[in-house]
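Below sits a lone chain in structure tokens, taken as the form predicted alone.
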Amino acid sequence: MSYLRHGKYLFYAGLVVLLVLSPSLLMRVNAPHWISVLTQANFLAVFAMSWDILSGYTGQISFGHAFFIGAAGYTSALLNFHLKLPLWLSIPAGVIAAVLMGLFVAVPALRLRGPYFSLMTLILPIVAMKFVLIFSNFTGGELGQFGLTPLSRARGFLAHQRVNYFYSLGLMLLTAVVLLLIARSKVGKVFEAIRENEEAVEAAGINTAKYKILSFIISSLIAGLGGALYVHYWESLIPSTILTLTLSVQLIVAAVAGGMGTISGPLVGAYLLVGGQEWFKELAALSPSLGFLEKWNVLIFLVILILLIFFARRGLLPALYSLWARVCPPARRAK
């Protein structure tokens, strides 16, 4: 096992410890709102990692991943709201809906490549939003539905926040472990081979269609699980939070900035995106001269993303790994 791999494991272990201890640490510094920020970062990390196994590993660039998140969120929320189904039934139903939508998209998408595939996925959330508005009497339309069963039954605002945080943390860690295992398995290697040269994989006698559909299933399942839990975390169904192109762009930014095709990169990117924006807001509150940071934080992050793409095309995490390898080459590690 290489020293670099040891470094990765230390990074993962340190991240887990930090995330587990962060609620208690934040409470001691009187910053409970950061628990909510980290909870949202956990969910965005789940969404970004689900996108990465599809787009980062197999090369099927999706611009409408919010479609799968929204399909699960709407299914779970509406079943819970109208039929009063408990969470242990409505959430699995939402995940199944997302997987079915994944299959619905994957089969015709096999005939599309490059920009044509991306354009099709870009349209999906827009079409879904039109259906939400058409059946507004059932879906709630633009206003959505409120009064969903919450994830946490804890009493008290702070206790409620903490329980929700640990739910999101458990989901994020489970997603990271499962997807890392898949990425390092034979299936993951085939995904990467399809991304690099699909024709060569087909020439080797491998059914690429089967693996591309499998990547859709895995991706939509993870996105659906996150989406179904997300609406119950908010205790409301609001289309602007789960069924917009903005969410699709956010998770893509997180994945690209952190490092596509790594699983751990999108995780780190999600925390940088959500936590960084909140950090800019706090800086803006410190002094009137820094007030521009709150209004310009999105633009600043876009500029940072452009710089990352220019100087570190593979993303931040792979760039850091490469830098570590240069600073501590194998010959020096062996001493």
Given for the second form:
Amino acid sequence: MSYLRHGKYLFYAGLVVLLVLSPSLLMRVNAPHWISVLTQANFLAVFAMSWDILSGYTGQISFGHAFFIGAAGYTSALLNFHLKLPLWLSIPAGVIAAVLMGLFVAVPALRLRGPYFSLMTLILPIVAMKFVLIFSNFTGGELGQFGLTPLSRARGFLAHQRVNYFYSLGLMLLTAVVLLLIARSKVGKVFEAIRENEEAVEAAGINTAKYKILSFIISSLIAGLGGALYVHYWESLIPSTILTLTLSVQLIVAAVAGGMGTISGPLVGAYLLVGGQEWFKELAALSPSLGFLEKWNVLIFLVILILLIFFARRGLLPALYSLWARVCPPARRAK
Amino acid sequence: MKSVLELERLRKTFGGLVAVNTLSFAVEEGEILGFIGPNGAGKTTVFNLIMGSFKPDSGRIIFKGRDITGWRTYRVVNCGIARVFQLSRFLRHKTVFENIEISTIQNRIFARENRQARERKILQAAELVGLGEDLWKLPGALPHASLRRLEIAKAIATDPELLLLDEPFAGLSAAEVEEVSGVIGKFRESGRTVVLVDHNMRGVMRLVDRVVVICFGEKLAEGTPAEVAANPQVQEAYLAGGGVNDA
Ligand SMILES: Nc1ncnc2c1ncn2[C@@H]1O[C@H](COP(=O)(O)OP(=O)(O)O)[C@@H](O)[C@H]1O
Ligand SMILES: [Mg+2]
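The structure above corresponds to the form predicted alone; please give the structure of the form predicted in complex with the partner chain next.
All chains and molecules follow, beginning with the one already shown.
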């Protein structure tokens, strides 16, 4: 058992090393554009993990997580664009905006149950998008604003990409570690228990409202941090990248496919989703006979998701873990 | 004797239905009080009022001299009352250990955790109810009687001074009733207080020190088990429901 555990940590350490080395490796195999693909995967992983602590753990299924991402992205971008605030001020301001929106959603969420809460989260980003369009003089409307302060100040395209990659990787690893620590702490236990039976948790002497608000704060804070960094990674504020249903759905797909309620599952799911779609695109470009993949790309992924939900409802990672446990059963639990 | 819990003229209506009507009684420290009444008499509603699941329309609930009327459930629990639900409410994907563990987690987010003390408390509660061997099982793998025990263990693990048990014997065999009665007796021996709800009297007569009988939300009788059983009004109320000793 203990050597298996250590094996697991060694495996994780190896993955981190691989991720740190991957820009150099990708340059060597002459695939530098994959650096930006992995950067995108890192951002999606952050978004998916932030969703997981609220929806996977605490059971409050949000269909509009782009609302928090967008709140932070817009705040940071517009402060930077109009007031020329430096990033070290605009990004925290964006995070604060996201957390305020988290609290704003948390209050009705304490009263709304199940589908009503989810419906509200579905509508919020749409409402926000309407505001963006109404105040398009200020927000740039559908086109957005360009020329934001970039994350990376490195010269040269590739160096720039590498620095961006490391920012995104740092954020992603930090998010994963913090969320895994929270998930394994008593707070995570309370979140999971709330998901399963709120009344039982309240009867155990725990203020479930307080813990639900906490899960909103954690989730919106991380989604906001990701969103604020994301607009400066793009160096432009494009609503279609941070405030759309597509993004809300994409991060849910990543989280559910990887395994919701695990933190590591959504991370893996984001990599598979972003990496897989890019890989399909490349295959399609490779030969005319594979050209259909270009059009079928998204469809194929959605079908895979549906199959996963059907055959491995808990997601890919938990399914692999239980397969692993069946292949080499751990020693009986001694405690 | 000192009263731990006092209910003062409690009243609760649901729409036009008066579920609890100007009900007053006190629970004495260290006793096992039988809280008896036919189905639909309002027993569970009284527990819901005490635990803050509902607010009473009027009346007061005093626990150890403190007015706790309308407090949220978690506050009531943290000031020393625990309830065992009529129906089990367990976490399906968590082991028995983890189910009991939730009761030992402090409400304060940044509270300093003493893991060992917590683990000891979990084991103690499990031992007390006889689940010491089943700590690593999922609740789904337990028989009905053990699930009832799990509910009692969860309540006890919150360290209550007053334990409210809602029909703990429902669906148990005679032997299992005997065992659970033993658990309740042991809990009381530690100097704490129990209110035991049942819709019939036979099962609880030997266990309880005193009985309060309600019917249609109103108090019908109060006294020792023998006094109450001899009360003609009580017998009459139960005739409609099939008799005092109906199982
Ligand atoms: N949440 C509720 N809404 C409406 N009516 C209720 C509710 N809870 C209980 N009642 C009604 O109040 C009365 C007392 O119910 P209850 O307290 O469950 O009785 P007991 O536990 O003594 O069997 C019943 O008529 C029941 O239908
Ligand atoms: Mg009842």
